[in-house]
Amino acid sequence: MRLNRIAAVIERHVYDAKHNLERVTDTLYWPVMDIIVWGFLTLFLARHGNLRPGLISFLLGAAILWGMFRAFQRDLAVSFLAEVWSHNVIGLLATPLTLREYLSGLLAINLLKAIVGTAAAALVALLFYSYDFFPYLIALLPFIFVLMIFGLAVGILVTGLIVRYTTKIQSFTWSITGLIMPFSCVFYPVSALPGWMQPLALALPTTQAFEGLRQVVAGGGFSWERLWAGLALDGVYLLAAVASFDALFRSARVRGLLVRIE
């Protein structure tokens, strides 16, 4: 891989951001909008004695860190469809840029893109709903890690269905988290859903993640055991996001769609 290529594309989607507002808005706008939504709710909570100890901590770092997942996940498949809203399709493929390379560029400027989303949803629950996210940090790392993977695995394979059936299928871009919530016990534990939905749900990364969010959060230790499972897991969907890529791009070439992409 050229560093000079990832750096190229980089500097695109930096651009783009300097001449869109929209871009900037995805960026701020929904994780601050998560935080403030749960803050009332936790205040009402408060006000009428039914917040448990501990509650504003499994709340708001929840939706702190299911903000960054999904904007993760979103903003990579965004960042490729703005290529095709464009009409910039053609010209990547025109280039020496590789596959590699333009993924890679696409996870360093969401990566920071996610990082941004994330502190500033931090700091409105600091300054407004005085909850400091920042000292669980450090403990919380690992299964940040976990999340972004698993962020990134859904971003491959929804960008990849986007090229293989154009943007007939755009909308998954915003609504694939959304089937993946329900499942990722976000809010709630595990021991919260019906029977059959607990295997499914044990099966995803992010429920591993945040099972270990509220073992951290409610002072039951680091819990090595979810670290673990959550990175195996990851692994598995990353290998098969990949593998799905590649067969739906070499299926989209072959059948001529790539330069018939919109």
Second form
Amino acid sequence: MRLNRIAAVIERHVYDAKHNLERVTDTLYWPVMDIIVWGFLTLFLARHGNLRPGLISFLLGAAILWGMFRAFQRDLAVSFLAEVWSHNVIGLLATPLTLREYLSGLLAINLLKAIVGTAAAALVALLFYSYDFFPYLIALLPFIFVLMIFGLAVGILVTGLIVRYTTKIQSFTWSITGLIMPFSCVFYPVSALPGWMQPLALALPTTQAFEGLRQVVAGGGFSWERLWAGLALDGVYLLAAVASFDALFRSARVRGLLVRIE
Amino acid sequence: MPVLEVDHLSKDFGKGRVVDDISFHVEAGEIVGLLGPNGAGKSTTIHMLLGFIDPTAGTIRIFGKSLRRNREDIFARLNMASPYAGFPNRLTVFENLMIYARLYGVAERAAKIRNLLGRLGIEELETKQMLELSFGEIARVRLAKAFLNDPQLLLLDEALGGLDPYAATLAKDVLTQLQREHGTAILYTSHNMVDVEEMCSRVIFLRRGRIIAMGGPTEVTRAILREDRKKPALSEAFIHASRGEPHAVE
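The form predicted in complex with the partner chain is what I want next, because the block you gave corresponds to the form predicted on its own; please supply it.
The complete assembly is shown below, putting the previous chain first.
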């Protein structure tokens, strides 16, 4: 791995942010909007006495972390789509840049964006709803890591699908988290799901992370069990995503799709 | 020693054969023209050389190595320009070239870029966004990108297409200078036969995926027209071959 090539990928997206206002609004707009909506809901429930103590922390904490996961996964895939839209894919493929370097660059820039977006959402929650997310941050960092790795796996898979099936399936970039969300138990415990959905839910790292979050917020301490389960599942999904990407990329090369991707 | 060796290369898409058992090589410092009518298989061949398309059969060796196993080393010494390759539209010319220069590990990036922009007559475009440029201006930026790493092998797919005569002359000057200074080998596809006659020491003529003639421009003219010519007449040969009239091989 060469640092200059990773830096070049970061530099490309820094220039992009300088010229494209929508890249900046994507980073800040959605996380903040999510928190505003969930904040009003919790206020409404609290005023009518329907909110048991601690639930506001579950809801807003979960909204902040889900926003972070969704933005990270989406931005990874959009970063690649930006190369597709500008017909820059083959230009990059004809340089010494390796896939690992490219992904490292994307990870660095999108991690930064996710941190900025999450910090903005947490700040809005603090200023407008007096919900302080920051005391939980240290205990939640391992679960945030679980979410980021899963976001990376989903981003790699979506990128592979775009390489193979071109932009015909680019809407997947924005919709795939919607598919995962009901199974991820973001705002409710696994026990709230019908029996047939529970094994599927438990097979997702997101579920393990949000169950872990609820335990921390409820004062039940840190769940190592949830963390190890989340990390193990992350490993499986990441390996599967990398293998799928490899197969999809090879298939695109055989079919000559890399030069026609748009 | 050849910098590029292509051996029995073929490519099928579905049931159709687009490139059919072609073999050729390019020596260090040589400018070779890859010619043929539309659909002859020129771009597919270039894309296979760059690893964008997997061949159905055959082998490719660049600098004596397989691209699959030596990708980083080969691409550090190779470059390309193709109308299929674009740039992020909102970025300026300078920003785009800075990114590529960093990818190639170019020392003194800004100075190198400004020098190339000057040599290609587009120094005034430095701060313009790509979306503000004409087709010909983009072609010149592509060439500047292609020269950034002083490549030992340059693959140019219709790279001078869309240039006005002045820009084409500047581009050809830079190409020949690069060849002189760095011994760069160039494989060059074009529909401009005058350029090819002027620049290429050897020509490979493709039709329907097969090599129908290979050699110096005059030899290729003779082989295709089946007449004894003293001077190259590649335009005439091109039209003759495109009509599908009988031809000689090599």
